[in-house]
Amino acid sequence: MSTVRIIGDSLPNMPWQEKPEGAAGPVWRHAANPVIGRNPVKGIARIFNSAVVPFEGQYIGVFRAETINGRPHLHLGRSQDGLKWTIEEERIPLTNEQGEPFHPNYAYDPRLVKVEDTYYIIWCTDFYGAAIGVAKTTDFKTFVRLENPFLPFNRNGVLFPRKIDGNFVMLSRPSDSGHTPFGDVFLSESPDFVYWGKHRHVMSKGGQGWWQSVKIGGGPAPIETSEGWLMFYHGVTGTCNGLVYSMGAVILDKDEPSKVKYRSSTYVLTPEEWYEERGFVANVIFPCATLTDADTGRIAIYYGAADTYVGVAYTTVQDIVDYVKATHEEVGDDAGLGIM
């Protein structure tokens, strides 16, 4: 019986596939993987590290397309089961609050989550230096695209799916223009998406595995249990054949998220299949979406595979809770408020 709840919505037609007999670990691929391949639309040779919400009864995601040109850009994409997608050829038409084109120099890796009556993009650009980049809309018709919400230099910006006393909250790694010396996680609040502050750090890399080494960054959306926030991020090692990106896990308290509760000491994916091993980027498997029914507890993991492909991953809230407490470890002063 399932003591773990999921806090949300039902979504009963969210993809899904029962675990394997004999699979091991708490998260599992789809047996069809990659759901989205090299050359998906013209003009667009790669599609990977992409976000996804359901939408009046289908699904839509804003996707990281790296074009022809190597530069990347955001464009939209809508499916009717999560898994056969069909994406737009032009990127996506941002505007500054006047209705002017608000374009910016690139954006990669977008998280895509609702607030409200709100649906918010967030992505990393380039504001004299890698920044983060947002944009929102209420019917994926008019994207306003906002000022850069942090100086540079930062990375990953994951947002509470709901305010947090009257607060958005939003996670970050502050981060060079390489790849990059800095590699905790840290989060700040905001009354109104223009003033932030409370900067507070959340977790650190390391621990006793060497899988997050190098640096840690936040994935897809927290998502709200009985437990606290459930997260799944990716963390980086070293190697000397390069680096390699592997997903993990995390429950941050409630109410205070900047609390780490537990946290898995050893990945929950890492590259295995041929579509995570090879690729334009070998070794990297990048979560940036989640798809929950709060009914059944499932959920599904949406991730970049090699940075050429986007590859989808099955967990059940009670599974994957169980395996972050199993496994927990504390690591520096991360159960901490994280204001020194």
Given for the second form:
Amino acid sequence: MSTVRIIGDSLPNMPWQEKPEGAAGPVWRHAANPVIGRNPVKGIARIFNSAVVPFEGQYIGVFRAETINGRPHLHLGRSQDGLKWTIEEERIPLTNEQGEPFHPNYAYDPRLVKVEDTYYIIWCTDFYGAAIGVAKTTDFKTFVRLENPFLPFNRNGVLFPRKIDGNFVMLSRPSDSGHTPFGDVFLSESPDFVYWGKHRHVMSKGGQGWWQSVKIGGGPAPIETSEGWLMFYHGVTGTCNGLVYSMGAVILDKDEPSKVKYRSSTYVLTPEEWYEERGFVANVIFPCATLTDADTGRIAIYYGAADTYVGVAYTTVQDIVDYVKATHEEVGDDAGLGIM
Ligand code: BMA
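Structure of the form predicted in complex with ligand BMA (previous: the form predicted on its own):
Once more the chain from above appears, this time first in line as the rest of the complex follows.
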């Protein structure tokens, strides 16, 4: 019997496949992955680490598009079913708040989150090095870039889908300027999306799970459930052959989301399929978005695979919450408020 509920909208036409017999873990892959292959659009070599939302009965996405000159930019895509995508050839026409064109040097790993009636794009931008960029739209025609919320260096900006206690809440992962060999997840609040503060530590890397021993970073926008905020994230380990990115899951306190309630000691998805193990960067699973249906508890997770493809995976809120509780491990002082 289902006891855990998603607190959100119904989405009966979201992509879905039932759990196959003998699935190894609580998350299973879409059988026809990858849903976006190489060279999907003229001038774009690879699309991965991207975000989607339901919009006007269809789906719209902000995609990390690696152009054929090697730079990542953000491109819009549309889909009837959330699986077959039409991606625009031109990058998203961002403007600044005065309405003038604004072109970030590079833009990658977007998240796309609706708060009230506005859609926010949060990405990794160039601000004297890697930092968090933000923009907003209500119609997916005009996109206004807002002030950068945080100082460099920082990545993996993840906005909560509603205000908590009247404030916007954003996770981020402070880091270094390169392929950062460290990183924990922090949380910041803002009353106006301009001034950010009340910074809290949320989660450390590590614990018994060596799959997340090097660094971690937030994933899709947290999903509100009757047990708290469910968040998928990436955890990274080092090997003699380079880094390996897996997906983990955590449940944060509903009212004080800097507190970890349950955190899975094991990954919930790790590179196993050819499109995850082989590509521009081998062995990467990097989740950036989910679609959910509150009526059935279904969750579809969009993830970048091997910095080359987009994959979709599924779970239900009951499956994943049960799994996270059953494999829970407390890491350091993560269960506290995160104020030193
Ligand atoms: C991280 C980010 C991600 C990428 C991952 C693996 O530092 O740059 O965009 O998927 O490395 O290359």
